[in-house]
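Read the single chain below, which is given as C-alpha cells and is the form predicted alone.
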Amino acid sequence: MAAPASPHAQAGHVNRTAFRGAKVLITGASAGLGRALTLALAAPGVDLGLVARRAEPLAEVGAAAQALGARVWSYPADVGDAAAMRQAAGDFVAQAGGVTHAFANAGISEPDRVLQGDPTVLGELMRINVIGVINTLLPLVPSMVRQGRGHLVAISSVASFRALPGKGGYCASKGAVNMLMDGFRPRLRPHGIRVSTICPGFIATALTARNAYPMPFMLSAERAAELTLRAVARGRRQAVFPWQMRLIAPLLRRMPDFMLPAR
C-alpha cells in the first residue's frame, strides 16, 4: 500500500506568496473543508486561529498545522455564541498581532422536516449558518479597519441559487449569506477590506456522506480548499465551482418546480 500523501500534496497547488505572513481565523476547522483550508495554509510565518465545537479533533488539526510550521491558537467554541466568538476574535488578534483573513466556514445541513411541523431544526440551521457567519466576521472588522486591509470570506453553496425540496432552510441560509456579503462589500471596500463569497458544489465530507441522493461533480475537501484559496488570492467577489456547477447555477434559478426531485 502506498504511503499517504502529505497534507500539502493533497491540497494541490496553493499560491503561498498570496498568504505569506497571513494571520487567518477559520471556523469549522476540525473537519471537512475547514480542515483542508487549515492544512493548505499552514506554513512557517503563518498564524492560524482555529475554531470548532469539538475540542479533540480541533486539537488534532492544530497539531498537524503546527507540524507544518504555522503558529496556531485553537478555540473550542460554537459560532452561534456571539460572546464566545468575540472572545476568540479578540484573543487571536492580540496573540497574532492582527488579522489578514477570516473564513466563516462552519455550517450544518439538515432536512426541513416541514411535514412534522417542527421549527427547531430550521432555527438551529439559521443560528449556525447565518448568525454564525455574522458572529465570525463582524468582530474582526474593527481590527481590519485600523489596519486598512483585510479579507472576509464566507463559505456559501451552489444551493444558495435555488431552493430545493427538503432543503429549503439550508438553501435559504446560504442565500442569506450571499446577501450579507454583497451588502458588506461596498461598505468595507473604502477601508481596504475585501469580501468574498465562495459557492462550492458538493464536497466529500461527513455532511454529504449522509445524503441519499446523487451528488454530481463531487470534489474532495482538498480540491475545494485549493479552489477556495485561489479565488481568495485573486480577490474574487464570488466564486462558484467546480466549473460544471458554475455553468448550471444560472439554470437553477429558471428551473420549474415540477423538474425538482421530491424528497
Ligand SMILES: NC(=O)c1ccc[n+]([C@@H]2O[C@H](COP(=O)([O-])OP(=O)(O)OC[C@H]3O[C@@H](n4cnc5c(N)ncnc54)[C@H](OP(=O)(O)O)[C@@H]3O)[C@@H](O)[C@H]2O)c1
Contents of the next structure:
Amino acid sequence: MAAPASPHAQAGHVNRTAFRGAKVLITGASAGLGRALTLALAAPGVDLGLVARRAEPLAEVGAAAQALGARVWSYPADVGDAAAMRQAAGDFVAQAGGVTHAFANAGISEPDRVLQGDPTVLGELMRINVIGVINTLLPLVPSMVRQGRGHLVAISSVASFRALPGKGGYCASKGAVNMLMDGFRPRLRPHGIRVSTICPGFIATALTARNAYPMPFMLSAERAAELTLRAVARGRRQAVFPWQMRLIAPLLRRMPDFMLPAR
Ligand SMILES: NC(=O)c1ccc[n+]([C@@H]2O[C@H](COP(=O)([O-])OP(=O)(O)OC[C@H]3O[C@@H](n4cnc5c(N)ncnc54)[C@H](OP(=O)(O)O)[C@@H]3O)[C@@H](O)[C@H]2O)c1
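Having seen the form predicted alone, could you give me the form predicted in complex with the ligand?
Expanding to the full complex; the earlier chain stays at the top.
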C-alpha cells in the first residue's frame, strides 16, 4: 500500500530558498488556507508564530509543523483583540529574534442578513476581516523598520472586486483590505518592507463548505497555499488566482447581478 503523502508533498512545489530562515507570523493557522500555509512553510530553520482562537486545532497544526522541523510558538487569540495581538507579535519577535513575514489570513464569511435589519454580523465581519488585519500587521512594522526588511501579506479575495448579492459585508471587508495594503505599500517600501495582497478565488475549506451555490475553479487549500507563497516569494504587489479568476476579475464589475452567485 502506498504511504500517505507528506504535508509537504500535498503542498506541491514551494520555493524553499525564498523562505530559508524565515520567521513568519500566520493568523488563522488552525484550519483551511492558514493551516496549509503553515505546513508548506514548516522546515528546519523556519520559525513560525501561529494565531487562531481555537487552541486545540492550533496545537495540532503546531505539532505537525514541528514534526517537519520548524520551531513553533502558538498564540490562541482573537485577531480582533488589539492587545492580545500586540502581545503575540512582541513575544514572537522576542522568541524568534525578529520577523521576516506576516500573513494576515484569519477571516470569516457570513451573509449580510440585511433583511433582518441586524448590524451584528456586518460589525463582526469588519472587526475580524479588517480590524483583525490591522491588529496583525501593524505591531510588527516597528521591528521590520528596525531590521530594514520584512514582508506584510494580507489574504483578501476575488470578492474584493465586486459586491456579491447578499455578501456586501464580506466583499466590503476585503475591498478595505486591498485599500489598506495599497496605502501601506509606498510608506513601507523606503524601509525595505514589501506589501502583498493575495486575492484567491474559491478554496475548498470550512468557509466555503456551507455554500450551496456553484463555486467554479475551486482550489484545494494546499494549491492555494502554493500559489500564495509563490506570489510572496516573487514580491508581487497583488496576486489573483487561479488564472481563470484573474481573467474574470476585470469583468466582474460590469457583470449584472443575475450572473453572480446568488444567496
Ligand atoms: N475559502 C475561500 O474560498 C476563500 C477565498 C478567498 C479568500 N479567502 C480568505 O482566506 C482566508 C482563510 O479562509 P479559509 O477559507 O481558510 O477559512 P477557514 O477554513 O474557515 O479558516 C479560517 C481561519 O481563521 C481563523 N479565525 C477566524 N476568525 C478568527 C479570529 N477572530 N481570530 C483569530 N483567528 C480567526 C480560524 O480559526 P479559529 O476558528 O480557531 O479562530 C481559521 O483558522 C480568509 O481571510 C478568507 O476570507 C477564502
